[in-house]
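The data below hold one chain only, encoded as structure tokens and taken in the form predicted alone.
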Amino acid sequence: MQHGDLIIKADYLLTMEDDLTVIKNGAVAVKGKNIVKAGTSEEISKEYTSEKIIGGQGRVVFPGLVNTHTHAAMVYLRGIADDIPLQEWLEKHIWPVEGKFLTSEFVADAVELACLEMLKAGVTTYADMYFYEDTAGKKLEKIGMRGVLGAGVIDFPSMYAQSADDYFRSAENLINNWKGSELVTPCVAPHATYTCGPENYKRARELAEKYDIPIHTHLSETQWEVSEIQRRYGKTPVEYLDEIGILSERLFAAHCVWLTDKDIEILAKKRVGVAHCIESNLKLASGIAPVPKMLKAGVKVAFGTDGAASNNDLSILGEMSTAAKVHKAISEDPTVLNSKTALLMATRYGAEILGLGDKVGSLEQGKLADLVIANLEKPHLTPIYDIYSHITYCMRPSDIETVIVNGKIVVDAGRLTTMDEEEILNKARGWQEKIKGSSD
């Protein structure tokens, strides 16, 4: 018998390996940060013992959910400006508030709230695009969450930087400070084709290649963006980024709503990952990305929430349910984006497009122990005939009971173990008063 640090048992175990089978009465053995074995409870009990056994009857275990696109610190701007078009939302509301309040302290406090919300909703990894990401990294270490932190780059000055050199200097500092970290993956994040010219995109690519890190960008989010890039360069945003050599497996692109068939072919050929942010796209009336067509063409698509200022929550469970239903409706095909595909996109595909597929996204021997235990003993989850269907169409963040990241329990009985939840909420209320007071 081998000794494990932790054994997790459940009525249903979803490893999200290639066959997507359901292991009834399953178990996972964890030693240190890693999964040493996943299988039936009987198999695990024959090989492993542990003083700590959690989960059990009425539970399901699956890999931690992956949020492949958000702006975590914008959780402090949740609900500040709703029901208006994207460009007006950005230029008249979001950017002015950021101009007044965007500081390292703002990001530090806001990231705590974002991580609290995501962890309690079963999200163990998120990909960010924002500023002061070095500060965010320190918070991730403290709270115990995994993140791909994208240092934002735009062509114009902001409260954060005065020139392209400033943005890239910050990006390189982020890389030097966090490359090799257990929880934080540094990333460079040129904002979008309409806010970054070709030189800054090429500079971002060179930096990413030099340090072997991902690139994160917005792409083809709105009809306005597509029209503007066609006016400037005579090409769609996808064709333009392809022409200047940005598209590759290293890049993951958010939104990808307005794509031509040729665009989809290019994304598939260049193995670009796509973050599908359906709730933000619906709320801002940006449109609905052609996800079934992308998946059929071989484009790897995962889920992102976008920022809480435009969603307005950070729940990947919500994205899964909304996406699965909306794509059925618009395609008039109830078989499109089925529940197994939705959970695959939320776990393994998410990890893969972030470059973390060898570490997380499925429950396999040798991978890091990032996983979720959900309580199935709820009225809305009873009775159970298909566990994938229940997770996609019925499960809520409040059903998440235990969350483990890197082998460490960070949410236990629905409560954060690494920081004081009330203190995080009180900080948020304090910032609310400052921001509200500035506009009165």
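Switching from the form predicted alone: structure of the form predicted together with another copy of the chain?
Chain alone follows, minus partners and molecules.
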């Protein structure tokens, strides 16, 4: 009999391994940071013993959810402007506030709130694109969350950097500071085809190859972007990035709303990962990405919330439910994006497109223990006939009871264990007053 640091039991265990079998009365044994075994409760009991056994009756266990595209610090701009056209939203609201408030201190405080919200909603990993990611990295270590932090690069100066050299210096610093970290994966994030010319994309690729890290970008989000890139380069955004050699398994691209069939073929062939941000795309009226077509063509698609300013929350459960429903109506086919596929996209596919597929995304021996326990004993989750259906169509962040990242319990009975929740909310309220005051 071996000793485990922690054993998690549940009525339903979803490992999200290849066959997507539901293990009834399942258990997971954790030792240190790792899963040492996942199987039926009976199997685990025969091999492992532990002083700490959690979960149990009326519970389901599945891998931590992965948010593959966000701008975490923008959580401080949640709901600051809605229901208005994209350009007005950006130019009159988002950019002016960022221009006035975007500092390392802003990011430090805002990231705490974003992580708090995500962890309580069962998100254990997020991929970010923003500035001051070094600051974000420190917060991730403190709060105990996993992140792929993308140092933003754009062709023009900002409060954060004055030149391309500046942006890339920051990106290289980020990489050197975090390469080898357990929780933080550094990443380079050229913003988009319309804000980064070929030079900066190529520099990003070189940096990524030199340090073997992922590249994070926005791609084909709006019809305007597609016409603009057509006008500049005579190509679709996907063809353009392909031509300059950016497309590879290393790249994960957010949005991919406006794609030709040829674009989809290219994405599949070059094994680019796609972060589908349905709620943001709907809310900004950007359009609806051809996800069933991409999946069919073999493109790996996962979910992203985008920033809270355009969503307006950071819940992957919400993205799953919205996507699974909307694509049925758009495809005029109720069989597309079924509930198993939705959870697969939210877990294993998410980890894979971020280059973390060997570490997290499913519950199997040797992987890091990133997982959630949800409470099924709720009116809206009763009765139960199909656990995948319930997670995709009914489950809410408030059903998430326990969250484990890297073997550590970071949410227990729905409360963050690593930092004081009230303090995080109070900081946010302080910033809210400053930001409100500035626009009055």
